[in-house]
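Next up: a single chain in structure tokens, the form predicted alone.
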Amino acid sequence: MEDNSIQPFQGIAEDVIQHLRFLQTIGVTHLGGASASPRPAPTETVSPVVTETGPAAPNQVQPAPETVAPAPIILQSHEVPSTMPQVSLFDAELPAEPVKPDHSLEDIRLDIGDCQRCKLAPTRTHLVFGDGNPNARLVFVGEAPGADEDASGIPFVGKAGQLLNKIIEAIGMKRDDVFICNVVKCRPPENRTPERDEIAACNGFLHRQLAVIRPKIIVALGAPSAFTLLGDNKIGSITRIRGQFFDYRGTPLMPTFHPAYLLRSPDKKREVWEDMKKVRDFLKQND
């Protein structure tokens, strides 16, 4: 059944904002308090000027008597109660609500909730928001969740996961001790590298994510992480840009390959060890 309870509102609405629209036409940009455009002052004008003891020479030029400068417009209105938006003379729509500051990690992940924010989210089992210590020192950004994620809506728990555990094991850490999460928290379909607007629509969680845990530092897992938190897809592929520490808001970031990557060239994990050997000593001096 219709509401009708609100049209009586909108129509009062739609004839203000036409009404504002009016004034901006013909100049008038503020209503109410100093003007952001003072008038100009009249033009200052000569005119004979009586003393005491006769009129003034003829070539002597008087100031004209000072003039007040013309209050502003005011609408006469009901007085706004302080507990309404502020908002701008022209604008149609009031403002968004205010961004809430994240406490935890729990905040962001009900802020998500069944998130429908993007093309992935009819094809998703689970999402996949994110785990491990919400105090790490240490975080992990993969790309994307896989097949095994989408399942248990954990983030690499299939076999790139099982070599992620590997490896962070090998710089003498558990999986606990760290945070691992992904750029996108949905599978894209067939694994497919995420598009733009899939990251665009979910990397705003990745970065409240990181802003809560304060980690010491993150490693960015293959070009898409890397690119999407340093913001710049053109510093060049990620085989020029691992090894080497980017600022990431403050925080230190290594960018190295993805471990499925090293599923498929074993030859690579050399060098990722050599770049988790950066990490593992840069977490000992930062003690």
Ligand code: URA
Given for the second form:
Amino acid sequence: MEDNSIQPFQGIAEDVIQHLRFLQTIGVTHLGGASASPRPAPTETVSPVVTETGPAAPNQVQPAPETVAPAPIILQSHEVPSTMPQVSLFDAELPAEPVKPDHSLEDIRLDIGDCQRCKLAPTRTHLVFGDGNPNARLVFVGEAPGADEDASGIPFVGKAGQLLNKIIEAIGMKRDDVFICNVVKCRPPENRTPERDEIAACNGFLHRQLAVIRPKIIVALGAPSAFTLLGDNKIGSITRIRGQFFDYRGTPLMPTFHPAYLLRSPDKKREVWEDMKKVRDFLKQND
Ligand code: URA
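In place of the form predicted alone, the structure of the form predicted together with the ligand is requested.
And the full complex, kicking off with our chain again.
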């Protein structure tokens, strides 16, 4: 006779195994005692979009993090939406749609040309337009190219990029399946966070790229990406909004931590795995 009482535990066990596999894939070799004790109430780093947010560059001097208790944000749904996300948190002031619709990513690249629209242009080696499948179902949006990306012209090829590759593989996809781009297309000096005027000069191209690709879901890596796409800079912390679906112009958007942040705070990989499972499940349900 079949014993149904163990069925719920099988599900939990499978989940634990998947979780451990993910941690192994992204390089966690040791699960310290901290995870066994009750987790403290989360505190967060205050990180407005244009100044001190985001995935600080490896060589960037970090200001001492200011910690505050997170104000609760009441969202309607924390579940994977079966079709559209129900949450639109922000009164977003999004840039206008392009006057003339683009037919392809090449149209946008041509329009960008040898861009001199902001003060990042003189110090860049390569403009980093974006890379991957132009028909991707999943698009990752990072913050800005770093040194390796500036040198190669390809996004996420440095250490953070290698971790991103592992994250992509952990959800059963390949880098070639997805499209990867950034909020700004040129490297900020010293890998500092892009400034408001630089984002303003560049983000129209990002919105146009997303309009052409029409992914099923977008993952915003880090605060500058999430806040640029969602049109708000007052939320203050990626910690508060990660792991929940938002509405980006009719497409679900999942904010999560930037891989560069994970390199500095590997204990946060657990949260990213939770977020990425929701993305994976959403894609499965919307095949
Ligand atoms: N960090 C980013 O945000 N983008 C890259 O392309 C590389 C590192």
